[in-house]
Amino acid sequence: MNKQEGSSVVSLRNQNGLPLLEVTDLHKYFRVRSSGGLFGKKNNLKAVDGVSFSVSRGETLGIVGESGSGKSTIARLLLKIDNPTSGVIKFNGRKLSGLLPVELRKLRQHMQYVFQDPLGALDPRMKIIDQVTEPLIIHNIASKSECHDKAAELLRSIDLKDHTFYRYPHELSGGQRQRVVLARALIMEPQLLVCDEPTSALDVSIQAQVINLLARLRERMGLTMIFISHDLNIVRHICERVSVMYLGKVVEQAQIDLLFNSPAHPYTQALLSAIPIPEPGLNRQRIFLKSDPPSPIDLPSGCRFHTRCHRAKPGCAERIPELKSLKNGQLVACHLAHGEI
């Protein structure tokens, strides 16, 4: 792994040395009223606060963390659903900021979003086959009959039967609906697929089917993926590398095996300690976090995690830790991990 000066960007490069997606010092602040109703004081809610990462072609990067850590906000920023407060997002070497609407629309053909709630992501008034063909027709990719044939072939490839093509979303199971959402995203043959908690609304048995399907599609289509989840077991199964977020910042980033075998940040250690062990009689020491996460409007001084950290020292509240590399290439934002306290 290589560390890029000044931005803590780590990537697995493709053969040309250029990552497919590169994010540098990304910020997203929301102006909110903290108190006093309509005339109350406005403050910044720091949803994403200086995040940097890059992803090479064919790689799957996992982004994990508790609710409110900024995971879904990053997904929306990558697809330009929301605009960043500051920072740079490059796709295939092109900056997304400043693109004309027609340029952005063309670029979005290569970047697709898989939503968390499949029922909410589908139009209840449209038949399944029509929803999958719609992106092709909107972008004038082929004739209506060719679009229909391509959509039907794709739906069959993800294990949906022909009789489901002419049903409406409410007539399908949760797993079938998520497959339709996947098909609608993949019909454009994107280079990048952003999956925002794609299995959280599904039963455990259906989750496994969807994850195996994603892994199969990634291999077959050469997809690059951002996989956002709070379930570390799923992330371990499908991702090569993972970024751990806490209150808008990346606190640790590493190859998946390294992160699971040698977590360096106390927050990562606590998350991993909560994963159930399937072997009876085998125990893991559980790390319990103190209290609830602080408000993203009124953040603690120094390390944002120190108010909940089981290893915190007095100096943790004084200085903000930098995301820096350990000897093994693991990126960690922790004074203790770097021996600074």
Second form
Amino acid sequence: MNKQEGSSVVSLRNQNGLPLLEVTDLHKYFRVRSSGGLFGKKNNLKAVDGVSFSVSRGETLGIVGESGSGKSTIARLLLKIDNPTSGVIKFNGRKLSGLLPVELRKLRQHMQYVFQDPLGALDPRMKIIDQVTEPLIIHNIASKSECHDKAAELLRSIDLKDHTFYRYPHELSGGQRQRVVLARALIMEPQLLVCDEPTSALDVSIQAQVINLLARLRERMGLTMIFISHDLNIVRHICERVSVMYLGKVVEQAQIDLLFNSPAHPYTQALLSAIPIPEPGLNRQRIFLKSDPPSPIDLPSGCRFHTRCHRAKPGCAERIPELKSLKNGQLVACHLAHGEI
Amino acid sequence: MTDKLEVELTHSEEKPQENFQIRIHRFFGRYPPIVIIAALWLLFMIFVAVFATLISPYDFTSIDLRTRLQAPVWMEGGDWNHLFGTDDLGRDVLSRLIFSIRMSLLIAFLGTVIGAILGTALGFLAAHFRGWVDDVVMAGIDFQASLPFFIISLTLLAFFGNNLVLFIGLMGIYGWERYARITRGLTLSAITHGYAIAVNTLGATPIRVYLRHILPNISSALIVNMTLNFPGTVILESSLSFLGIGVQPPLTSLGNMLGFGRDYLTTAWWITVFPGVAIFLATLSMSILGDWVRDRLDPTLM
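Could you drop in the structure for the form predicted in complex with its partner chain? We only have the form predicted alone so far.
Below is the entire complex, every chain and molecule, led by the chain shown above.
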């Protein structure tokens, strides 16, 4: 790392007042052909529709929701893999949208992405050690041998044996691969780590291993994390705050204990009721959601959840609920929770 | 490709308990005899081309009018001085054949490499920029694919006069559109793949993503296309030289030999048959090898 770069990192870290990441009114629409064929009509798929949140330094924010709720899209927008349709993402107080490609590449060393599918995320034709070393070489941090030593040290610290260094990704097990992906993301000592369902492609036994590793590394490196998952147990284990998403909107956002103890949104209640209780004989009241989520192209009027809500009232289909704070600081977007209907 | 071969070689070494017959059988299953023969023939031709000056008995331009149209050694009138006989100017056919192989292979290799680089680069550009760049490249591909390239080459060579650089350049342009199409298609699917996105989020420049990551991953398809394109280039070169607008005397190439031997086809067949057989065997060997390489590099055909 050259001097100038080093000092700028320090200065970034000193602005402790600011949240590390600030997202305001983020929208991402995809143009899709709804009816098939060559001449089908194109419609907007609202993958992310007006999402705002902020993450302060050292915090871990969980984003949960079923598939299609837009959580992975948010991850891609945060890392600028895709460009948002509208909305502002500020990282360290800097807008991501106006950056020149050179500036963006420089900034990328401070924000890293951990992929859902570790095999797909690794170059099939490159040795493990080279893949982990690559970020250092890209950002011209150190000489080749120093890079190699640093990568080897990091890999050893996450329990990868030396003989795996010169293997190719397909020769490793799923858990080993995900650790390699983690090592590659962490070797630059980023400030923000976005994990997009990092354990969903893994066996349950290995999931725990990876999650514990993540928690350990977070402590050691003071990482700020965004943890995307559909597994509420894992989220509860690792996150401090959670956003619950439904069809591109945040329906509830709260501290982890508040959310798990007193879920305010009917959707959150339904999700939580699906978590099995590890005690025989003890059953909670399961809330079963009706049918599948509606199409994100043809969204329901009013509250998007009213078609499946077990507490829906006629007024829910008329007005769109806003994400507002309850007395205890929990943010909820539901007319019932706010006593509006 | 070499990785795979090495892996499999080490595997077979790890099982010494298998008996000899099974191993022979497996070896030929993996490397069919015809493929081995084709590869050996190509190696032989490359050897001949590289060491042409050392192994040719005569200078390929030296004229000896006293021994005009002498037959090969095994025919009446032939002798050991001229193994494959002589042509109408008394030049040694074997020596000319050796130098023709050198020239034809050189042109075909250079042409193939130029075409591969040009096509791959344009394919990457199209896939990276999309939009109008993509449109222009795709239009170029369609143009190239629908042009009668042989006639274009004839016209260009006739207009701009014949020189070796232009000729090799033309050979390079031949077939670029297939590389471009393959590269564009595979790159478009690769850049949505995890590994390309991952390297991108690490902060790599697009050039690094394309050359260090995507190129190695799509190289098998490009190598296969090279082996399929090579025979086409050899034949194009031969045809143009046969018509007298390719390689010009005093240089010689296989097609050029065919063209000049044409008048003596009934009386001195050896002038044309040897280069003809050389063209045939070279293109056939390359095609056989190319088919085999394609099968080997395609995991779905294993």
